[in-house]
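Just the one chain here, the form predicted on its own, laid out as structure tokens.
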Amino acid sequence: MNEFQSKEVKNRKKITTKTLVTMKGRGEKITALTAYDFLMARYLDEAGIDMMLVGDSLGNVIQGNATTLTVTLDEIIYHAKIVRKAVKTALLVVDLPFMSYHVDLKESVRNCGRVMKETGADAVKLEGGERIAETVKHLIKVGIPVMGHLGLTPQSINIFGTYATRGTDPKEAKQILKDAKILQDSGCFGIVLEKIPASLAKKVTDSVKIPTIGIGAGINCDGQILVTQDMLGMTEMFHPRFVRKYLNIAEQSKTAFRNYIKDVKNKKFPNKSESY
């Protein structure tokens, strides 16, 4: 057992989609974070995270792009394959990038199938509600577990035109509630609720039997997810109110880099014990 793992984590069973539904039933909160590389995924798994998401948010935090829209299927597969190597017990969910499940059912199944087969993922995540219901049903039929995503859906940012909170308008709130039930009835095992009012998130959570995972959606969701780089304080240009920073790695890293530069410049590194 290494220093990151408690006895409970070391001995726990593999988390499955059924596990998450069971956790909701017994009122146990679900923990989720994003992962895009081997080391971070290893730390998360050994810490005991329930679910890991290889999100298209890699377009922002890894690639430095303004939106998630530029992420390709091959890129998401590349990162998911790396993460899979480190995951032992967490449920591994992979985002389907923009335009990879929008053209027709045949292409959607092919692309989702590639993700599952080439990466070893446990499930895929798609954005949208009623409009993707038939796609979800078809994927379930061929054996691909699907997680939904409602509220602020980043792949639709050019339609929204802003990252403002969704569901504040009664009509939109009603549609989100309707979409959640449609996703459940279509076969989704869970739904991410992003940046919607806490009161609406509670209504959605109470209205469905599948777990809801919130990000900026209040305490009453069945679980919570954040972008790992955000909660570690690595992303300095992004400060939404729903992100709690558990570390400030950006500043700690820059201090370490400055100390290294200083030691090399002043001929203090390497010393005799660090040399052969």
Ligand code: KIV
Contents of the next structure:
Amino acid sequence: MNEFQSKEVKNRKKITTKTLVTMKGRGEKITALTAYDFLMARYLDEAGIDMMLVGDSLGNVIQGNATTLTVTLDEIIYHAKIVRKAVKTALLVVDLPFMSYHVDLKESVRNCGRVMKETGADAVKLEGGERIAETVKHLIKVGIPVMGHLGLTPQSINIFGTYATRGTDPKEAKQILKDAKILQDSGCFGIVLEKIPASLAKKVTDSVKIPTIGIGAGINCDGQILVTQDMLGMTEMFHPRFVRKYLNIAEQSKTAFRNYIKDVKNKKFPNKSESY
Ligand code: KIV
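If the one shown is the form predicted on its own, what is the structure of the form predicted in complex with this ligand?
To see the whole picture, the full complex is given below, headed by that same chain.
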């Protein structure tokens, strides 16, 4: 399908992990959204998104599960391989699912290696701070770029017990700040900050040289990420205040489906020009 690629996209330079760090340096905001399938990835790349994440949020928006915990390594690899085919310029980051980097270093490196080798991803994303520092260092040693993820890390939902904002008490805020520095010192090229107070996200952003990508973390992060299905208004039952809906695809789709049903029932589809 490459022949449909616009001239604008052909002339764009591939975004690397280094590009994101440079963008922070010059104060240029980084844009990121999630992708799980070929067509959506293609639209995102054509639109000029800087970073695409094959997130384990696919457990929620693709598989219909309540949490991300059930997503397997094989499932994320399956989706990342599909997305890879459509991505030409964006930095392609793939989430490591729950329990794929928790047992020991050997298994973590092997699983991250599988993601890189089998999907052609540019980098992986792991949740956690101090706890994953050794893993991050090992991954970087073998040539795998790593993005961190702090704050409301969905893989820890059973410990948190709720999706409430993290880092609101001084002790946890201090730990998030410390974790961000540890991730930077371990070699991460960027950190996702999820659902923490904007003032804390600013402190983290000011205290590290690597870019912070916020989701529900206010305006002062170096970039922003949302789940694409949320910002397109596809996930009707999910309304956190950090999601801005740029479309209402749920409503528009249902209207289109109702019109199709009506047309078929009333023998209005197909017409002559739609027939052979
Ligand atoms: O899985 C995901 O989509 C994510 C983003 C929300 C950052 O981790």
